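The chain that follows stands alone, in the form predicted alone, written as structure tokens.
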Amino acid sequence: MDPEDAYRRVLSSIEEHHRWFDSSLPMIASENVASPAVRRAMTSDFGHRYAEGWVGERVYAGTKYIDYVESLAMELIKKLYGVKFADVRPISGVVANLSVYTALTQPGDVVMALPITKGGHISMGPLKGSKGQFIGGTAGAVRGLDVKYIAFDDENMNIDVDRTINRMEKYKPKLIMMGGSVILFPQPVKELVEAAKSIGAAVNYDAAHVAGLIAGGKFQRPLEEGADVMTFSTHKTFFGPQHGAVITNDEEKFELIKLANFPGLLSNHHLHAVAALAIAAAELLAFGKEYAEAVVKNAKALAQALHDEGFKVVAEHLGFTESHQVLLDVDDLGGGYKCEKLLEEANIIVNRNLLPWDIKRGRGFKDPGGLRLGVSELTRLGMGPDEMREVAKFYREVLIDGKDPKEVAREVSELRKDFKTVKYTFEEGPAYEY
């Protein structure tokens, strides 16, 4: 391929992507849209530079402004969550989790986490499954940990406390990993912390999905409930750049985590993203309460509207959700893969997802029985419950009525005409301008 032709094709594809998302409904629960100010930080010269080590202890020159911004980022994060210590250097939520593994465990140690089929993240997974199949989870493949599973209550979509405590007493883990990538409701942190302390285990809460809701006071506060450490990524309900962070009130554990991050895991820790994280943290301090309330309100409204349109929405008896996520069981509609692709043709962007009971009914991750929906990005565009009801109607038209997805895409584009601007920020601006 001609180099100049490739250069132009890349730029053209980026432009096309922006145009597509400007007329779509982005509803992937692990994504969000950043403010213009956050995006400016991401394109700054900080992205060309190195600042190895801790603020004030760098092994590179030229970092005086970088140090100042990174210090601000840490102070803002500490204020957001009311904690003593914060490390904003992890370049993702996975790396944040790996820093905790590195700091608090040794290869071969037992850790406990939810299985991926029941909401656990791949960063919590083992090297191999019970039947010897390769899984390649970070905990097992990278740190060499022996992963045992937290027990899960499928009906109530949450951790089964009694069964999990029994397993903890049996396996004597060094670390309990709570949180997850499918999380509709607050988890029983207090109950498991008490049991963990009795066997000398530490508890980390992976708040990757709910960090923005926690900051806004609309979800549980794990450290206040007794967790030792909290890790999170910063681009989901925390509406910043793709990056990560670790927070704690335990000074001894924090010193170990600092060393795990550098020199253990990081050299360049993406300084432009640290600056962007500082801006997003300031936005959350100013607007997070209002935003988090709107997110949860929208998730509940969407879930109810989808139920009213005839969909099987998981956890109806519990009010569907207390987070930004809604889970649909679409097994009867052809499965997650088919539904995801049909919705994408209608410019509704979602991801197929395993449901806790999928393995029993013969489904796997390539074609699971569920869809995981998120309202974080639509909320940041200014949509509310009325729009959630419109969105639910689009789902019904595509997946139940069998309407041509291209026709629905035109309806989606029409709805989006009034929602082009990023809200909950100091300076509103176009969401997908390139």
Ligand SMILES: Cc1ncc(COP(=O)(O)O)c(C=O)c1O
Contents of the next structure:
Amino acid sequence: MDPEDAYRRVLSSIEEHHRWFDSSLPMIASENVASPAVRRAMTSDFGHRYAEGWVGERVYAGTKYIDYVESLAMELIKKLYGVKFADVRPISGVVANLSVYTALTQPGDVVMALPITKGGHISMGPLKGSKGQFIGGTAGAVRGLDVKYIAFDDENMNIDVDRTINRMEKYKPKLIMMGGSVILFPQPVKELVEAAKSIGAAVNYDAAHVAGLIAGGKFQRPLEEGADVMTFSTHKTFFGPQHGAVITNDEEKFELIKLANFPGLLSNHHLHAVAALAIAAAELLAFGKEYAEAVVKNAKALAQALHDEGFKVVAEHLGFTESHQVLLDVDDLGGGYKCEKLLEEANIIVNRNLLPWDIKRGRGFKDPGGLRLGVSELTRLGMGPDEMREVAKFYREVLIDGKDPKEVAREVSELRKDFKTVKYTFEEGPAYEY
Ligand SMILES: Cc1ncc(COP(=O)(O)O)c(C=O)c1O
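Switching forms now, from the form predicted alone to the form predicted in complex with the ligand, please provide the structure.
Now the full complex is given, and it begins with the chain already shown.
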């Protein structure tokens, strides 16, 4: 391969990707688009530097501006969530969870979390499944934890409190991991915290998905409801760089988490992303309330519109959703794999997802029965309920009417013409410019 040719192909592929997303509907629930200022920070010289350790206790020189920005990032995060302690060094949500496992458990301890089939994340998963099959989740494979499952009520799309408490009493976990990747409704934090206290277990709420909604006051505040620690990614509803963070009010646990992060898990903690995170946190402090309200309103509007267009939207009896996510059951429409691919041809980007009842009906993760839709990015581009109804119509055209996806792609691109700018920031600018 000619190196210069490869070099040019990489650059042109990035450009093409930008052009594609500039005329598409990016609806992956775990994604968002960052502001021009966040993107500028991501390309700054901070990304060439090291600042091992804690502000004021660095083992590198040349960090005075980096230290100032990292201190600001911690202050902004503490203010955003009303907490005493924040570590902004984890380089992702998975690393944030790993820092909690490292700090609060020992290999062999029991941790409880939702199974991946019911909204749990791979970072909370076991090494092996109940039939001995390899799963390789972070909790089991990396920290050597014995993962037992939180019980789930499929009908109510939420944790089954009584069954979970019974299991807690039986398995005596050291740590309960709440939160998840499929999260339509607030979870029963208070109830599980009470039970956890009685057996000496700690509770971490993984807010990877909902951190931006929590910041904007539109989702439960887990620490105020009694959870010990909250981990999160900073690039899903929290519209910052790909990074992570941990917050708590518990000083003893915080000291352990700090040590887990350095020298345990991190040498370089992606300083450009810390700067970008500080910018996004400032944006959320200023615009988060308005943004989070718009996100939840859009999710509800999209769910209702999809229902009206003839889709099976999960949790109709509960008002569909209280988060940024909408879940569709597309078993009757050929399954998640086929639907995801058809929508992609129409420039509608979503991901297929397991539904809680999929395993029972013989579906697996390669071709699950669900689609998980997210509206955070469309909201950040300034779309509202009227556009959600348009979007639902595109889904119907592709998946129910069998219209040529290429034709729908043209309609999508037409709709996107009026939504090219990142909102909810101090200096609005083009969303996908490169
Ligand atoms: C609940 C949950 N935790 C952790 C993560 C991992 O986050 P990251 O990609 O930042 O490591 C995800 C990612 O989607 C998630 O859904």
